[in-house]
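Consider the single chain below, provided in structure tokens and representing the form predicted alone.
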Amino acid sequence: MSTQAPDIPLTDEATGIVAIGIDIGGTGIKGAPVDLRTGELTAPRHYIATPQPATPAAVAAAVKEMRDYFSEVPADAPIGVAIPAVVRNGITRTAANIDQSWIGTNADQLFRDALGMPATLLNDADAAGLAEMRLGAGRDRKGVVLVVTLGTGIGSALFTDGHLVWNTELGHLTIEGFDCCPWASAAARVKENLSWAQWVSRLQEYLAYAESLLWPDLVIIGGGISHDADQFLPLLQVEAQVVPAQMGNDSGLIGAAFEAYAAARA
């Protein structure tokens, strides 16, 4: 299953159109109503703490408090959420930094529920991909794009002619039985007290592989440590041009919000 990165008309007419973006991560819930047109959120980011345990109803709930804050936001805007797990037909399949009572959840349901409304739930890296697809670093590009996001683990989102495949989990790729996840992770670099030359040996190794796999024409790479691309990006050697992601920490919730709106039209 595929789907390309949404085409929302850039006219006038198009201006306006909102819908509403919310990204679960394992310390935090983001959220924004955004511009469909232009990217940009139309009101300012809230933030929501995780909970602790973030068991399905709790967040749940919290994404209902979330959607509540946006009361000025019209009640049928479209919503989309980004959630940490992999997301086959409405049900989580897997669970990263949440609660492992999300496998086998009918997550659909779950926040028709809470909401009121239907909701759009994708892989949080395909949400964030999205988004530098439609208005970042991937825009018009065509050819195989992976997008790697670097944080708490790795995230991936894979696009071929601006087509996305779902959940691809490719940060879990393991080299000589060893999860790339935490060890090339951008938290391992903190955690292990790496220098950039260190950690990046690391990264090297993993895109290297991945590369090999997938033989992409671009590397995007997202998360927090982009902003620190010039520290890192000019010690990889790839054959595949990488570059840092333009959407910054809002992506995931932008990209929920492109993604919510697709749903919403077809």
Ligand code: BGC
The other form holds:
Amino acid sequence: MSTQAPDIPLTDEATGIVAIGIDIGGTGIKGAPVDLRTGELTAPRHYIATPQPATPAAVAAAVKEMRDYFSEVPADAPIGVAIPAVVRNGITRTAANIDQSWIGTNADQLFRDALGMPATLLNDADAAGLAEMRLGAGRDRKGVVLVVTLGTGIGSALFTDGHLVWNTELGHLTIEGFDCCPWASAAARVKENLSWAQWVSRLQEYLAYAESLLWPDLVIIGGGISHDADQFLPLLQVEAQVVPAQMGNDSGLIGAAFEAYAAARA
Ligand code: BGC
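Could you drop in the structure for the form predicted together with beta-D-glucopyranose (BGC)? We only have the form predicted alone so far.
To see the whole picture, the full complex is given below, headed by that same chain.
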């Protein structure tokens, strides 16, 4: 993330403008060119297996490979990269499901060197949240909106009147000294073979705690599990309205593309 970018004008001005969005995950790296007005992918998504170990150098090389794959996209198209890490002033400060050597890495410089141009780097949940607020379940929503992504871990993106509070890491709230992230994630349900009811009681506890701290007006549940919303949304009892995300698995890369465009304009 290179800026605290202003709102992206989704006006005719952005019509036909494309940025490349790339979403780095623990097992795969997804990328696609994104139409900045509609959020649609202008070419099929490309997938590269995340190098193991996912060191900064290895991931930067994969990101370069991704950029080169979309050779038909103009060379000056902004590039946004979503990563499972806190990113402050271009430095990655944490590392989840990627090599620990990311912590303290000057990622801005790393990608600039690898790509021969700057890239805009941001937390993956923040990127997914930006996409949801722009075009998905949070569109035109004011007040406090909490986007929670449930996958291998729990990511969060917090918005007040549409403005993102970067790097909130609310997935790591602790209850009785235990990190909620591995406990209430979507992966925990599968790994521990939990029934929906068992898993929902964890999610309920997590969301109730988050609600007691933040009092959101709207909670958007993202991650692959949002497709199974029927299984768990009716069981949740929180005051906030809770809805599934609408942008699907591409929300991270779409949000990264939006942010890259906003940063390039700033
Ligand atoms: C990380 C977050 C990330 C989330 C989803 C968490 O473990 O701490 O930075 O957004 O996983 O990948």
